[in-house]
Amino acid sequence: MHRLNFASDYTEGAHPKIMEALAATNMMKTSGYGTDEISERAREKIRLACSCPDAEVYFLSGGTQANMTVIDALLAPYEGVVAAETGHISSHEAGAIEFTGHKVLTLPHELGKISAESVKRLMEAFLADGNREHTVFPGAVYISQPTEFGTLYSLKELEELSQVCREYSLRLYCDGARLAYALGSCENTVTLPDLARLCDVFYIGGTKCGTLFGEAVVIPRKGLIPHFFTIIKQHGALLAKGRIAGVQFDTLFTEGLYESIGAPAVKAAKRIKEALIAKGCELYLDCPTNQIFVLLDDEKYNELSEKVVMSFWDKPDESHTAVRIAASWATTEADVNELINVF
């Protein structure tokens, strides 16, 4: 039987217009590990993008290779990482920071986000325990942009996380792995130049948002990790034809694709959450980008968990269940008629 997939968004291939290009340089023959001049040429369109002209720019095979080979850059043997109890690294990456060797160290969180003011709590406890010596030092602070929630740090919220940070000499590290739908948001006040100026590393999300694979990890000041591409190497997120990650993101920023691709994705998550509304369901929690997560009592996930396929999220109690729908880049009208239609 057929069902709708709306579980995620990276179900489909990839945008045509990087088949295209991956197509057209087939049988091209070039150096390797992200060495050629199509790679270069997209660090160069990346670091206009960014408007950081010294950024330091690395393709890597996925997310958790990214976040997991970052954050372990980043840290001392001695030091964890800071994240919202619901972070990705906290909750979905099967301890991959944890298996290098850093503990992460959850904050609570207020729809996914974690603010300034609890880093700093964090940090001022910290430094007054007599016994820190005994304890993980807090080295870096782990965000999302958009969080696991879909929510959005607004650009007032990232600056007073990066002073923060700054004041405590933490590393600021934001994942974007749906950077794409957040930058498409007509809610997100937080620029790409934004994330270069504010965070000490971040990286721009491809798996999620039109490619078939890999994520453009940026360290705005160079140098700040010596030996990146030999740690890369280390952590098995180094591609030997890392021609095929820059075509695609070579494309990814050309003519602002990337800055727009995110956007019908919002569009069709805004129209289906305002038609399951109007259809008397009730939202699990709001976001104003291309997820929408709807709670549902179980005779009715279980009927229509027959017509499509949804991401499990939480169960708040003994009849209900609370599912994530996930529009992507590739959501088409017809996908979001159908799926209004069967619920």
The other form holds:
Number of protein chains: 4
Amino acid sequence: MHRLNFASDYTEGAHPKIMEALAATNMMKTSGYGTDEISERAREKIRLACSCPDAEVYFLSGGTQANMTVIDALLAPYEGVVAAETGHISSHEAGAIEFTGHKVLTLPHELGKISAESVKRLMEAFLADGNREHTVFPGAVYISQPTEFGTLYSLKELEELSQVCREYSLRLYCDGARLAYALGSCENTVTLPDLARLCDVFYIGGTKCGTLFGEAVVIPRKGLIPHFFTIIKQHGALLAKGRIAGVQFDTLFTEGLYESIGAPAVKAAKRIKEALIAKGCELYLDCPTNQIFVLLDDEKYNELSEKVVMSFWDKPDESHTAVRIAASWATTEADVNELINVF
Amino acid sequence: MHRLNFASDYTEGAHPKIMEALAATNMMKTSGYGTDEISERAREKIRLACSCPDAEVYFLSGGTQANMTVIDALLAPYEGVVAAETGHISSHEAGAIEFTGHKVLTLPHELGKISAESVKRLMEAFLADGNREHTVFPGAVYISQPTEFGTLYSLKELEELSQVCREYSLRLYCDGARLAYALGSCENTVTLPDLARLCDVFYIGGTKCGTLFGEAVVIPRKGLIPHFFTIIKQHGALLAKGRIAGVQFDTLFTEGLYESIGAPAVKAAKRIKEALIAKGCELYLDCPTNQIFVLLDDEKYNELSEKVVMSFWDKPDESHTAVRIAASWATTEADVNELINVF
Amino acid sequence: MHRLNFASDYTEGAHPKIMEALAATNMMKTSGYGTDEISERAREKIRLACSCPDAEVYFLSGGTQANMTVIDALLAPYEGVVAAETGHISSHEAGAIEFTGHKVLTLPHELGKISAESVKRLMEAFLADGNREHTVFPGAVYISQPTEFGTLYSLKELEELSQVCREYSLRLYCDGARLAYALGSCENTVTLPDLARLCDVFYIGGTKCGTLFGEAVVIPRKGLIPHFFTIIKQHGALLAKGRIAGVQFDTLFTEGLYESIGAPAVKAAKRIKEALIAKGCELYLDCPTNQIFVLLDDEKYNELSEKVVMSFWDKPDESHTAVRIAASWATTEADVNELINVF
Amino acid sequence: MHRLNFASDYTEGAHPKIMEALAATNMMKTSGYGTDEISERAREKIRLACSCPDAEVYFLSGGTQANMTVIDALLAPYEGVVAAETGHISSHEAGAIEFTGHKVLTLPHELGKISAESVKRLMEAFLADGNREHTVFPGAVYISQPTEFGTLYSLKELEELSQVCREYSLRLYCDGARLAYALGSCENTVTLPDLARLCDVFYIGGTKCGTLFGEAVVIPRKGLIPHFFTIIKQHGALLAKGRIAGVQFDTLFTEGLYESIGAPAVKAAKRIKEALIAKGCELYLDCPTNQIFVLLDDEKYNELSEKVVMSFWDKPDESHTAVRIAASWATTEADVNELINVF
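Switch over from the form predicted alone to the form predicted together with a further copy of the same chain, please.
Everything in the complex follows now, all chains and molecules, and the chain you saw is the first one.
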């Protein structure tokens, strides 16, 4: 039986324009490891979109890989990375950060977000600790935009975080796995140039935002990480045919595709959310991007599961289940209608 | 000016059939991380091609990544991996093996190959060493087929290596980055079922053999590496859209494409080699696969470099340069003719 | 000015009997790395004291070193270690566990202790998690006896923990940095044979219990960690003159010295505690071993600090400071009287 | 039966003056982790002996530990350490360097020594390699003085090495496990101030030169390794009772003990060597410090082994064995006479 599939934002292949570009360039001969002209063109377009002409840009194949490679490169060996206890690196990357030798220092979160104030408190406690030389030094702060809960840092919040980080010599790193869905949200106030101005490193997510694979790591301040190319290789993250990622990001940053690819998904999520509320559904939590978190009683959950693939999110009590419904760049109006109908 | 490009076997995108398959499946919705039906179909075809119905198969994105993830998973923490001093892991992976905490124990090579005899000698010396508990324990043997020099292990050589490894409880791992060009060589005597029978793990190279990216790691004996899925994730090597690799290997293992994709490249290399010898060129070393290693005097080298992109290989003396010319599945007869002409 | 010193239980050198033994054996010639007869004699005495004739015993130089070496050896690469959030490995070892590639998975504590129930809940949640293959696998449980707060696991609590660990295939490891002060407490119900029966590995602390340095790692089930000698060397923890540790533990396990060395310190702590309470002091927390945790208003704290070296413990509010006072095997009655007088 | 023991230079405990100092200070109360006044006094004396008033000095417990902690701290994550293929870190530390994530890049040796010229060639080859970003960057050079073969770098050789290192931005690190026996050799031309002037880090060996344990790591240029204290802790190498090492080095650097402790051992070795040659023994290799390497036919070897404990060194052919005889600060004239007699 056909089931609707709203399990995640990476259920399809690539945006049709990307497939076209891959086909069009397929038999071109280029040099490897991202040294080709297409990758360079993609980098140049990303620099432009970020208003950051000196930025270094590297294409890696996935999010965990980008996180572990960047964070390991940003930290001194005796430093750890500060993150929300719900951050992807804290909970769902199989210990990849610890694999590189670093501790994740967790902070409490509010719907996936950490505050400048909590970072400040952490640093003040660290600096006041007479035994701090026996502990892990906080070296960087990890955030995600949108967060794992689909929520957004406002420009003000990000500026405050950035300021606290600079005050305490912490590097600020933003995981943008779903960044297109932040940019596509009408509640969003943080632009790519803002990220480039306020973060030390961030990545522009491809895998969940329309590519076959690939994330673009942006280092606004050139030279911040010496020999990052070699570090990428050492972490097993260097793509031999780097241009395959380059072609995809070249397409995403042509005619503003990346900045516009998320909006329909966010609108679809909004439509679904409003319809579900109208039908009496209770939200488990509310966010302004492409994901909807709904609380269902278990009977309803089991019944729906036969018709729609959703992601299990939580089991808050004996008789209820929280599920995640994800719209994406590939979600059609027909899908949305059908989903609303089955609820 | 247009230059011919014989720099490597990964200058193009993917084999046209792969591009077709990617396009045909692009808007399918599937689950992530390789749990989809297309990936499973690809795995099943690989098991069949390897005559190994119980094999575990995992798709990773690149060769260094596969090497570091597999070798780290195969070794106990106090073990190292034995490899030719010219092995890719010894020399050209930026220390990725050491990054995972393991030493590469090098052996001398003959055109990239190590012998069962040299492994045996190493193990006998290790076992005879009264201080061996102060040294790194040899735990696995790394070979490549074809080697970094394009040479091939014969079936007899591989059987001997495998036997020595089993005698000394060493795991045998084969890097098949260019495996299709071994299978496409008329001098080859080692089949996929032979690899499955004689190795503990091997990978079937995609990136250099016709895919956009991707290598298929084969573990013939199911359960050899517990929780390898999680280990892959921990090494940053898990593909969210795993099916993109699955589609490509599904295509490569349909109607024997993988087994036949290398032969034209090997023939092209043979034609080039013979023509160059006929023109008075000296081979730097000879191999039966898709690469040609030529010794040029520097004047000739500089002159040719304006017309053909080749790989620098070595500088054996003041006035000569050794270069590598690589044919691939994408090399056309026109390319070959043109290359021969410019020499 | 002379200040009393109750800062820690490692302010002096070694117990006089140990100094005698070191002097008496000083010019003996023995083999290195713990292969000498004195070390073997010490191991034999420890096996006897633990009623565990097959135990492996290794002498390492310090607690963090023992923790990182043992835990790394006990865990599979994809596993983490479960510990109280206040556990020494969680908070005060500069990320040594993460340095070996493993995550510390923290549990809430009650005065430094974790419960079998909380371990069970963690494991049930882990096993119920459909995404558990994307997370760190719990592989071992770390506890300390006494804990960092000087509290003790009862035999019942330890048996429950041990049972839960075995049920879920978790290895149980006990850090006994201050073990002599547990054995010396009249509230203690856990013997060395109990530890050997219920733990997979534990260490008998020397540094804080009367040696110049050294901890005795006990592996009750022989062969549990293959090649642990080499793993010790690899972690930089192998002592060339291993017998220096051997001599010290030989002394500690002669005529029950280890089992009796802690009692006077515990009694001293009890006297101090009662006298301080009688003088109106408030305990910050109460424990039955060799440490006293007192809450002082800051004026009193500053005044006392001129006369006694204590350890800062916490700053619970603006005007109070919690301090730790540690008695040890070396604490004299005169010290105790003087301390009580200055309060 | 009583056997003479010339197996190594760490068969005894500590020099009598050290034992006296440990006894004299045993019941002093001091702060931990090397922050005490005795450790500081020892550091001050070492600075003086090295004519290096700003040097940082840290006491670690053993040689492998010092090597792995220092080298890991000196290298960027993408760098490896250059060493003789016979260097202790290359061959006899169980992969401790690789455990910290770094490759050992080996150079050929001459009796344990590497030359400035060979380092220069390595660096020129590295810099000329168009693929160097795919390889491990040489970041530091490891030497030992004396070497594993008991040989010595001359001042000229060390100056040349130091100059090449500075030219190519390599840090120079010297393992001084047996440094006292270099200082005690009449062929020696390298002083402690020379080491401080020419190396970036070196360690002054204690374990093999008269202490119970302990090595003094000297960083002549203050601040070279930020937060080295925490790095030591993270590597499990921080001594809680740091003063026990401090007392020992305080003694070694009082009245020139360290500079004089090796000379008798070197003289003893010379006497043994000359007597053995006079008796017709063949040297396996010749060195000017405290070790003698003799080639014996196997019959003689077996016969002697019943009377003297020596170290097996090599088995150059079917019927001969090379052995190492080590004199030390503790070797008596009676021992020497007896040894000569049994040969």
